[in-house]
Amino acid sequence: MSDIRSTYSDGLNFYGKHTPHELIQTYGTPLYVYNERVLRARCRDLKSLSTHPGFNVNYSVKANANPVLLRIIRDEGLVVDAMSPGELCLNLKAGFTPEEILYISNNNSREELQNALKHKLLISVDSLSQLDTLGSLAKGGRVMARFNPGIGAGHHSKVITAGKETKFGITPDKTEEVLALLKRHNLTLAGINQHIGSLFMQPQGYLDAAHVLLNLAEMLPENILKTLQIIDFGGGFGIPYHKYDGEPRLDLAELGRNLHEMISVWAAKTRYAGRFLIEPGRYIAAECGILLGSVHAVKNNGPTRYVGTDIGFNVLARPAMYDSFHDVEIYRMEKGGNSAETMEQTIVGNICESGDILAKKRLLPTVREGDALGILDAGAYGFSMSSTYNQRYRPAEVLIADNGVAGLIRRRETAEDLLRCLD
């Protein structure tokens, strides 16, 4: 095998004791490949942001919910959230206890809230109506409330989760109504949380929003402030997707210094002895995953050269949904033909939709039929957003363990899986 464009994964020894060719021969494509060493490193990055005794990292499971990865994340000392009964089920399978799971969701049915209560979870509500509904189900219980700090951030309008144009959170001007509902249902406000959006690369917006949430907490009546056990600042920590352009990383040292000082000073001033959480998903999981695919056809339509692969948007939805950028590595699966020639190419999948585009008009080394591609930073919102659209099977997942050996952690779907829920 000749490596045409692989310096990033080579530098990490990402595939351990294997080559992409060997993994493809064994498991087929499309194939999600995760690296345990990278996953643990990202957990430790965020755990080290603060040494405050109440500080911890609450992993957002929607980014990647494979139980094998969740067990590694738990082993690193992180807690998790759940946004659905399915995520809760996988968290429990991975070994998390109810005390290590926050139920942070929105627009839930009474049945879903009752399921979370049955598992003794602390539930976050993000509207007055959901607070009222939960109060009717759990009078005298505990609750978290999600507030909208009015500061949004993100790489696309669909991932901004605070500000005036988002469905999420309770605006601070509704605080008195929150307090009234707490009193009506004899609920204890055990936590407050927020989320400003996804993929921020500058620390200041996150710090500003954290300051807003702490100010809101400080304005709560003294008896309410005393019951607070959790202040969750949310996630959204970005990663550099433009690896081959040398995109700089988020400055975690600066973020950590400022966040640690902020929470330490505030806790000392208010005598708050509870937990401070951050809620990352992407930062933990994205860089530990590379998606392998095969090139089955190459053609020109007019001036555009199309590289046709088996990575449709049923396998990786982010580029089609958000116009997201993922860097591409190229592995030549046959000897010879290393080419330094580059040309503009558009990489597409095998879904019957014009929007099934992985990479549009990229200047890359010339890709040939029979090559394999590695889609970088696919560990977050990759498999978790996959589907069986066009009735294509969802891919397998493999973990490269610390010792460099690959192991299957999810088998590829089959026709029997598609038929399983039918009469």
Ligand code: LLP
Second form
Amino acid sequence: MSDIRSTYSDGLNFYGKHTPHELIQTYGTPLYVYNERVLRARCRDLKSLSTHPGFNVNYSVKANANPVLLRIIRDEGLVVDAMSPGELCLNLKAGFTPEEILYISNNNSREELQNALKHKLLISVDSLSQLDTLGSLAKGGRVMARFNPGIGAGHHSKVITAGKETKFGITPDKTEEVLALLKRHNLTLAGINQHIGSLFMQPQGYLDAAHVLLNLAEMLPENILKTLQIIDFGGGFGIPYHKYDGEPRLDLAELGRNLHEMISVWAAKTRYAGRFLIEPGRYIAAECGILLGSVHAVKNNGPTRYVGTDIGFNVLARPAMYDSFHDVEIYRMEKGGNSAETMEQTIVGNICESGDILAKKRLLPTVREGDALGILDAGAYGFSMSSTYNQRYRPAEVLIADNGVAGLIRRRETAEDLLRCLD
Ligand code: LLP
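So the form predicted on its own is up there; where is the form predicted together with this ligand?
Every component of the complex follows; first up is the chain already shown.
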């Protein structure tokens, strides 16, 4: 085999004791491959942002909820959120205890809230009406409230979750009403949280929003501030998707210095002895995952050279949904072929929609039928957003353990899985 674009994964020894070729022979494609060493490194990056005793990382499970990965994340000392009964179920399966799970959700039915209460979870509500509903279900209990700090961020309008145009959070001008509902239902405000959006590469907006949340906490009546045990600043930490262009990383040293300073000074000033959380999903999970696919057809339609693969938007939705960029590696499964020759190519999937485009007009070494592709940074919002559209089976997942050996952590779906809920 002669890989013709693989310096990134080679540099990391991403596939451990295997080659993409072997993994494909054993498990088939499309195949999500995760690397334990990279996952652990990303957990440690964020755990070390602050040495404040109450600081921790609350991994946002929506990015990737495979229980094997969750167990590694727990082993690194992180806690998790859950936003649905399904995420809660997988968190429990991975061994997280109720104290290690925060229920951070929105627009829940009474049944969903009751389910979280039954598991003794602390629930964050993001509207007055949900606060009222929860209060009626859990009189005298504890609750968290999600605020909208008025500052949003994100790589696409669809993932900005604070500011003026979003469904999320309670705006700070409604604080009095929050207090009135707490009183009416005899609820203790155990925490406040926010999430400004997904993927920032500059620390300032996040720090500004953190500052707004701390100010808001400080404005709370003293007896309420006293009961606060959690202040959660949310996620959004970006990763560089343009790996082959050398895109710089988010400056975690600067972010950590500022965040640590901010929370330490504030805690000393207010005598707050509770926890400070950040809530990343993508930063933890994205870079530990490469999605392997096979090239089944290559053709020219007019001026465009199409590379036809088995990675449809049912397998990786991000490019079709947000025009997201994922870098592509090319592994030649047979010997030979000129790796120096490059040309503009558009990589597409096998779904019956013209929007099924994985990578548009990329200047890449010439891809041939029979090649395999590695889609980088696919560990977050990859499998977790996959579907069975066109009744294609969801892919398998493999973990390259610390010792370099691959193991299957989710089998590929089959026709039986499509039939499972029908009778
Ligand atoms: N906390 C809450 C309440 C969230 O809604 C999210 C993400 C996170 C934390 C984690 O955000 P992260 O650190 O991963 O940026 N599907 C999109 C991303 C949607 C994010 C939704 N909420 C994508 O593929 O880019």
